[in-house]
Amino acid sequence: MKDICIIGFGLAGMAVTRHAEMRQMSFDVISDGSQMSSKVAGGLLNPVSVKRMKPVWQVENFMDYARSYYSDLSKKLNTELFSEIPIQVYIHNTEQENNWYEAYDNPRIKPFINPKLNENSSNSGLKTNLLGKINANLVTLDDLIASYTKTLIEENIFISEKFNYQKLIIEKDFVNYGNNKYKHLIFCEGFGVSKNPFFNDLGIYGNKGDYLIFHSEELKLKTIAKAKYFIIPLGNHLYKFGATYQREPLNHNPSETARKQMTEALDKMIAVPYRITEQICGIRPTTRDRKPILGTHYKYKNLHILNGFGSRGVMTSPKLGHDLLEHIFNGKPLDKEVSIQRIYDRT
């Protein structure tokens, strides 16, 4: 009998997987990478909250923690897939000036931005004249799922295939699916949770995002920038530029909506030729209260989830995953902000 079985490979899956590692545990992983989110997102672990100039929600409790986790995880995958890089902020007036500046003076902001606004360089490609400097990670997602992926499927603890819940036998001190049994299930599905029969109630809800790969020779960006959405460089003169927020239609096909609407933001931020090579898009999943959701099954004490990340789950994600392992195994109690347990109070 093994300890964990993993549903879901994607942020909250890796996280788990990571810590199970860490605490020598036996575990597998299912997963059909069917669950497009964690791929496509932008891998930023940017601390600050760009529109409203505030500290995403505790930050101190996360930003260090992810940091040191994914630099953990690339030299375990022997990657340079976690990376220092500045956002360059797009500064258009003087509310938002002022607004910079009254940042710098929270002690929650001040460790991760710059005094002092930039004059924007003549031949850098943006159209703005001022740029606010945040200090800020950048993780290549895509190929750090697909890296560690290729390392477990090595090691014969990755299964490919698509989680059949009719197969689950729960038993009261472990489960049973297939031929193996487990001490413990964890939920780590996404907005795949929307067909999980345990955990279909909690109000998680999927908010579709887009993204545009553009190719531009001419705007030679070394760092991120930001105006309405973010420009990440990508090497070889590629650019990710996104993402946008949508509710209707929830499925993975490139909106043209979305498309128009970073076209025209595109236009607005960069001053240089450029040529869309690909749109891409995934499915959030996120909650009400905009908080993850993690913990144990009000009915069934084997079953776990760790889901509902929304945009933030690069952050949010590593130190949760610790926390849930913690919770399950060493019995210590969750934050109530994040606990399942403020969902099934509500019913």
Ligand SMILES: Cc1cc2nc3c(=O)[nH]c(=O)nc-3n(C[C@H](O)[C@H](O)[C@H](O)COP(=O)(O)OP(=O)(O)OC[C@H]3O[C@@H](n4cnc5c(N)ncnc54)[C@H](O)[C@@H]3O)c2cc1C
Second form
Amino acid sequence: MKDICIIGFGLAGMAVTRHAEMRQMSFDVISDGSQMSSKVAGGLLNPVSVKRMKPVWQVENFMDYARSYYSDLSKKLNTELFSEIPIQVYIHNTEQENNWYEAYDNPRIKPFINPKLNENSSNSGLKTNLLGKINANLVTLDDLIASYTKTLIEENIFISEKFNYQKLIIEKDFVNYGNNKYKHLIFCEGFGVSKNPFFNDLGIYGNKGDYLIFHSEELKLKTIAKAKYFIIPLGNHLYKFGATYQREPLNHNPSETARKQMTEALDKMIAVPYRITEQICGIRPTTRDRKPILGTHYKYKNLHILNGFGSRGVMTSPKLGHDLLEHIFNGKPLDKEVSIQRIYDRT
Ligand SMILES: Cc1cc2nc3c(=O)[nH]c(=O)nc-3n(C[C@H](O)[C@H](O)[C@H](O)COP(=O)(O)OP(=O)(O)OC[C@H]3O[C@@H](n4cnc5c(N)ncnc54)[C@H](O)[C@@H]3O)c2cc1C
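Switch from the form predicted on its own to the form predicted together with the named molecule and print that structure.
Shown next: the complete complex, the earlier chain at its head.
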């Protein structure tokens, strides 16, 4: 019998897998390609909510933890998929300028932003006069997931298939799935949870995000730039631009509306020619209170969930993957703000 079966290998499943590995536990991962959120995500680890110039939720709890997690994971996988990169924020008017200086007086933001605003150089290709700088990080998620998956396949512990809920037999102290027995099952299916009969009543809903990939020889951007959307350099004169938020329709077809919104915004952000080469999208698993959901099923003590990461999975999933395993195997209580209990208490 193995300790855990992990269902889904996006950011959530990856965090559980990594912590299970570090604890030298035995496990299998079962994942299919039905959800794309982590694969298409920008991979930004950004401590500041730019729109409101406020620190993001529990930044002190999550930011440093995430940085050392991705840096260790990059070393383990022998890749360079994690980097420091500033975000240059467009400052359009005096109000935004004042907000920036006010934010710098906030001790929770101070460590992450530059006190001074910089003049934009005339040949940058960016349409703005002033820029503010945030110290952020970037994770190349599609490569990270591909590289980690490869090592798990080599170890014979990654099963590339759809999990069939009908085949699950739950016993008192373990579960049977196919020919395998596990002490615990941890569901990390992202928006795929809507098909999970054990956890589809937690109010996790989808929010679709589209990105454009564009090519521009003239844009010489080495940092991330942010006005309405983010421009993220990918190398070889390619850039990722977005992402949008759409409640409907929740499918994986690139949206025409999103494309229009983004091209209009890109025209306002850059002053050089570009060519769109691709449009990609994914569905964020989102919750009403915008907090992740983790914990144990109210009836089945060997079924657990890690989900609801919304638009900030890069920062919060590493620490919460750790906290969930501490909860399951060492009985450590979960933070009430993220515990599944808050949802059960409401119903
Ligand atoms: C366009 C876009 C941009 C984003 N940018 C950022 C960003 O810059 N920074 C940030 O922090 N966050 C960002 N996010 C949000 C972030 O990507 C999500 O919080 C995160 O991907 C959620 O991860 P997850 O593992 O819960 O879900 P997912 O990534 O959806 O992974 C779930 C996995 O489970 C698999 N699965 C589902 N059901 C089954 C089943 N029955 N059997 C087997 N496998 C199954 C799926 O195929 C998938 O592989 C972005 C999201 C989008 C869509």
